[in-house]
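Let's start with one chain on its own, the form predicted alone, as structure tokens.
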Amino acid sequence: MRLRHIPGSEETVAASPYVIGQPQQYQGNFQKLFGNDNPIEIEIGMGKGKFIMELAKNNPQTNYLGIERYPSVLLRAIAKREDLNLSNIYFLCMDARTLTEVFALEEVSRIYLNFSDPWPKDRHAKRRLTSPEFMKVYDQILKRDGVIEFKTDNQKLFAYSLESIPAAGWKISAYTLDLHHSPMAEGNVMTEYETKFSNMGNQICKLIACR
């Protein structure tokens, strides 16, 4: 995937407030961050940001940190959660396949997979986010009891993740091809690609995914 840089992005997102430059120092101890031990709850792949800080805005009891690889999409969300008056929300600008040195054993709740790239080539599928390679850095920092979601319009890869996630040892709780008009719609909080592929009639598809 080719984004546009934005010359000055890297710096940006360094010098902000609301990225945690080194998130190796809080590994097994982000109540130090936080300030309290609230569970964690991480969305990687944030793009612009705005579905987790809505989850923020509304779930103050939680706490939440947006992944994002490229700093300059990060810069969006930086400049929307300048405007947000949060203390349970940081962002961390790096590499999911890094996640186990940033997070220890069984350190989060709940992972979300927004729309993510899906990698059409078969010689990428690694790059996948539900791939089974990813599944295992997931099954390390993830709480035993804790879930996945998944949401995405992108049909044959939503067919793939329904392969991929068993494949790996996990279960599929529940799943619908069509989000919005189906029970699973409930306290569905929409994100900027969702609200887009939507208004172009495309259809939802969401899964969770357990142990």
Second form
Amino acid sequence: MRLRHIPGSEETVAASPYVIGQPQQYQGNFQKLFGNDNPIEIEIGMGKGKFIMELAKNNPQTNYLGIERYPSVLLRAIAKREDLNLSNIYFLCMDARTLTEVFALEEVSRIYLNFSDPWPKDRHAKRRLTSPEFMKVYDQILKRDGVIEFKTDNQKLFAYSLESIPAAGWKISAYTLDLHHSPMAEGNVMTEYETKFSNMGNQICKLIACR
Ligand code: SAM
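Having seen the form predicted alone, I'd like the form predicted in complex with S-adenosylmethionine (SAM) now, please.
Entire complex below, previous chain first.
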């Protein structure tokens, strides 16, 4: 995502009631934040947050945490969030590399990775959210029967992920190279990038990974 620093974004994010300032305080105890013990699902790299806010609206019995590392991006999600009357969604402004400091062992039921940055250079492969390094992080925080759902229009990142995920000891339980014309499209919630890229004629790929 092309990024423009927005002056004051850190302060706005820090002051927002929708952003958890010190998420480590809830480690193993997110039911205290939500006031229930419903399952927790997270989107890593949520951008402006359309996808996860729509899921939260549609599924009041599930708790959602949207994770985005840049305050300038999170600002847009906060603005949208202010128009919604929801008690099952919060945002975390953090790098996903440190997720094990925020979530206890197997605390998360589902992880969404949508249109993750492709990091095309080999020397940056570790930064890809489907790299073996990140799969190790997910292995800690995701329930044993939990799943990871990954969507992208980037064919190279998708081909890489079809190899990197099994290489990290996971199974690919389903995948498609053309989500919008496949049975996996049922119930699909579009992300901002998904709308943009499918309007440009790009096919959307999706995979589901489990242990
Ligand atoms: N998921 C949204 C969508 O599909 O419209 C946004 C996709 S955008 C290309 C990727 C987002 O992931 C960016 O906002 C970026 O800042 C965020 N991101 C990338 N790596 C991250 C990381 N390690 N931790 C948290 N956020 C990350």
